[in-house]
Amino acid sequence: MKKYDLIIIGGGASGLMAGIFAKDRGLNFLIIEKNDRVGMKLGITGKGRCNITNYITDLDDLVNKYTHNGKFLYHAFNEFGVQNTFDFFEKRLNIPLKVERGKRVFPKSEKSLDIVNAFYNELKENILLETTVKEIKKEGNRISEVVTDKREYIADHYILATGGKTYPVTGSTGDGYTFAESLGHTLHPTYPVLLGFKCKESFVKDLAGLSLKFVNVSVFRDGKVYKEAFGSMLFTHDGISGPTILNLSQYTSDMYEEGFEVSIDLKPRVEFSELDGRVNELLRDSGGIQIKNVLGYLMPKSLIPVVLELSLLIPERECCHITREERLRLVNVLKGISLRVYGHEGWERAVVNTGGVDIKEVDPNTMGSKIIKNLSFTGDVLDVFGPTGGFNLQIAWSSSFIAVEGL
């Protein structure tokens, strides 16, 4: 039986990156992937454009973006940071990049498949497709062999790069957690995060597809503001999504059973009294014009019927007849559209999940297991994640670098 220097289980982002580093070091390695092609989830990231990273080059600023076990990533980011990632894709894979709003980095072609194909073309001689790992055997504190549905494979070292449980259609079904647990590792419960909310209000369906920019979204817990985020959001057919919602969802994994309230401030940069003055002036200047025909100055047209209904205002009511009480109701709605959240979009739509392999059992300097001497972990199988905007792929790139360097 042929023996490899390294076997990488999983042909996703971190597994492919580890493969490149292994190739550059001249290692005899094999990537085992159960799908008929590699990088399936990578191919749909960034809505098919592949948000490679976020261009934050200051180490402390970068680590602080990771509110869940971020300190664990400090060494990895120090050894292979955002600038290293930028240079890798431009110089090693010859893929020109660009930086967009929010410091998000994309290939200039705006095609994630360019990234996937570049990896595959570099690694195709070392990739074994349509091969499912059934068992990872160990002898004492070392892996002895990997059993697949085709045959067994052995190596001096192994990297578990199977990803998490989100977007199961891409092959991320959580089998890496099963393997890690069978080898003696502790797992933290997994929950989908960075995903949209499902809301009870029927009007969200009427607003499906509407995107709002520069709003502030607050999550309430026990009647008080628990978390809030400023940015853009999107109405879906059964709730709300978009960057602010996805980032807030990392804090709400235990709140769906009882449900909770969110509030959308359409004018977060304007204090209530100032907004009231603006609305009062608008109504005064509009005279006999119906209220439904003047609110376009304050919000998207499709939102007007909803705001009027929530404000208990008749759309045909003339502006000059709006009372102070009615005006204050309108301003209150502009400063806080309330929605009741009863669920989330599920594993099928979540960007990542919380939980996974306990980082206390992993060496942050090498990503090596403290339990199994010839095993390392990379990417989503670890109990780490970041916000949207390229931060989670940066984990994949950096953890893969030090995992291979640490062999």
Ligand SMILES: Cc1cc2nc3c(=O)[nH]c(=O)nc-3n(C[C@H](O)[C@H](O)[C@H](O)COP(=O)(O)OP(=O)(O)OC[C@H]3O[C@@H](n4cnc5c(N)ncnc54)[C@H](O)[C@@H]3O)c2cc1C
Second form
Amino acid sequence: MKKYDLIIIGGGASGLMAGIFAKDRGLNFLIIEKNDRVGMKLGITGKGRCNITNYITDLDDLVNKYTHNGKFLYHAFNEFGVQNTFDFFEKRLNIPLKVERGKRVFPKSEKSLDIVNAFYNELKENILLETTVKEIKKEGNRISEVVTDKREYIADHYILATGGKTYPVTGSTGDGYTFAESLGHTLHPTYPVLLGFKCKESFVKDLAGLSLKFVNVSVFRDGKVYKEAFGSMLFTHDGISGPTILNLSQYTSDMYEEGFEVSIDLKPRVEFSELDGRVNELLRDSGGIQIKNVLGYLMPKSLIPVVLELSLLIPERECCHITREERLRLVNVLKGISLRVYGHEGWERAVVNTGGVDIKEVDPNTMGSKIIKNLSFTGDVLDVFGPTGGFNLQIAWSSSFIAVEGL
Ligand SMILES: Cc1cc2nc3c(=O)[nH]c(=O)nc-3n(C[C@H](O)[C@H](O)[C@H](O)COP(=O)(O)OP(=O)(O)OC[C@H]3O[C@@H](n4cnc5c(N)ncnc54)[C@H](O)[C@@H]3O)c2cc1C
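Could you output the structure for the form predicted in complex with this ligand, given that the previous block was the form predicted alone?
All chains and molecules follow, beginning with the one already shown.
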């Protein structure tokens, strides 16, 4: 049986990146991928535009963005950071990049498939498609072979790059967790994170598709503000999503059973009293005009009926007749649309999950297993994740670099 220097299990973001580094080192390697093409999840990242990384070049600032096990990534980011990633895609894969709002980096073409294809074209001779790894066998503290649905393969070293278990239609079905456990690794319980909330309020579906920018969203726990996020959000047919919500969902894994309150401040940059003054002025200047026809100055049109209903105001009421009490109710709603969250979008829609291979059993300098001598881990299979904005793919790129460097 042919023996490879390296077998990479999984042809997703981190497996493909590891493949390029292996190629550049002249290794004899094989990428085993169960789908009929590589990078299915990579192809849908950033809504099909692939948010490759986030342009934070200061190491401490970058690590601080990772609230869950961020310190574990310090060495990986030091060895292969954001600038290395930027240069890699532009110079090694010839994909011009651009930096957008929030320092998010995308290919100029705005096509994630350009990224997937660039990887594939470099690696196609080393990729085995439609081949599922079923078992990883060990002898003592070394892997002896991987068993696929077709035949067995052997190598000096193995990288487990099978991803997490969110968005399973892309092939990331948590197989790596089963393999890691069978090899003696500890697994932390997995929960989907970076996903939208489901809400009870019926008006939510009337607003489906409405995106709000520059809002502040607060999550309440035990009657107090527990976490806040500023930025944009989106109403969906049964709840709320978008960057602020996805990032807040990092902290709410244990809160869905009881449900929790979320409040949306539509005017976070203006204090209550100042906003009240502005609304008062607007109403005064609008005289006999109906309230529903003046609120367009303060919010998108589709939100007006909802805000008026929540403020218990008749849409046809003339501005000059609105009382102080009614105005304060309106300002209260502008400063906090309240929603009750009772669930989340589920594994099918989550960007990543928390939990997975315990990082205490992995060497942060090489991503090598401390239990199995010839095994390393890359990407989502590890118990690490970052917020939205390119931070999760950066884990895939950096962990792959040090995994191959460490061989
Ligand atoms: C909708 C969505 C949008 C996202 N957008 C972004 C974004 O814009 N920016 C960002 O930073 N992150 C984003 N992410 C997260 C990012 O995609 C992941 O962090 C990244 O893909 C992880 O790479 P990976 O190599 O660890 O796993 P994956 O990319 O999931 O790859 C794992 C691969 O292993 C294969 N595999 C699994 N089991 C087996 C087996 N038994 N045998 C053979 N092959 C197997 C799978 O088929 C898959 O191809 C997004 C995620 C989702 C779901």
